[in-house]
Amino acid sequence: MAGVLGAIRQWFDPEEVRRVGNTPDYRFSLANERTFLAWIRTGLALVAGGLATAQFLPPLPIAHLREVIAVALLLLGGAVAVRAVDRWARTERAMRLGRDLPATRFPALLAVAVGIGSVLLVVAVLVQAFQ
């Protein structure tokens, strides 16, 4: 439980982050920034497909499955949000203590789900099509 309070204070005490290591050069900082901005409008993007998911898509011809598209594409945008700050976090830590960037299977995870979603949307168009 210490550990996870940990993580998380990093990411909300900037000066939690400074406490270790060396100041990297800044160019390295501000491309980790950058990443973590485009992460948190990936997950921006995704909460606003499952907004309009739920008001704007027409009923679907399989049950409640508009809504189960919406609370997905929610809980994914939230999760995408989560990582980024954890990522930027790690990383900046990792600059900073002159080791290797932490890895990480979070992008391969989520091109599955985007693709998967995808595969599942383009059924249930056709579905509607042909009834």
The other form holds:
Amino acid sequence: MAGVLGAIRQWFDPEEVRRVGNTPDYRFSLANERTFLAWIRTGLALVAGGLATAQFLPPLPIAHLREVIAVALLLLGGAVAVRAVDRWARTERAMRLGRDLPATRFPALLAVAVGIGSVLLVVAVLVQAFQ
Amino acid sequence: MTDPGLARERTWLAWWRTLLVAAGVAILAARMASLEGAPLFVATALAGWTALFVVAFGRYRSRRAEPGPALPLFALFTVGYAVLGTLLVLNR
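Form predicted in complex with its partner chain structure, per the form predicted on its own context:
The complete assembly is shown below, putting the previous chain first.
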């Protein structure tokens, strides 16, 4: 728990990030910032998908399935955004300390989740088409 | 100061792209809130985008390599839109 709170404090207090190691080339810091922004856009796109699902999809044959899809997309978008800040802080820290960038499974997990979701929806569309 | 890779310009453009996507999210959230008859949520969704614009512009104006609190604030607002959407979906 203390680790989590410390990480959150670090997100909001760039002074704390700046206290370790040496300042890297500013272009690397700005590249890290752009990577963060790309992840935020990914999160915002998932949130937009959730909002669009809730508003523009007609009710599905399975009760509340539309709401479940919408809430799942919304929560996934929020999780991507939170993880983006953590990733930014960890990358910045690694660059300042001259270490390797932290390894992550998150992009692979997100890709698998989106892939499985797409396959399920393709199956649902085909089942409806042949009924 | 020379900036051969135009890193600052590219970063500002990335902020703009993010703001434009956020505008789409804000409009979708506001549309949904107005259909559900929740004017307070409509105002929150639109005010949220205005706040994001102020945060992004402040980040650009600061001209510093470190972004300050702009990044966690953007993440926080993204989570905020997700929560707002979830509340609207669950309350209908």
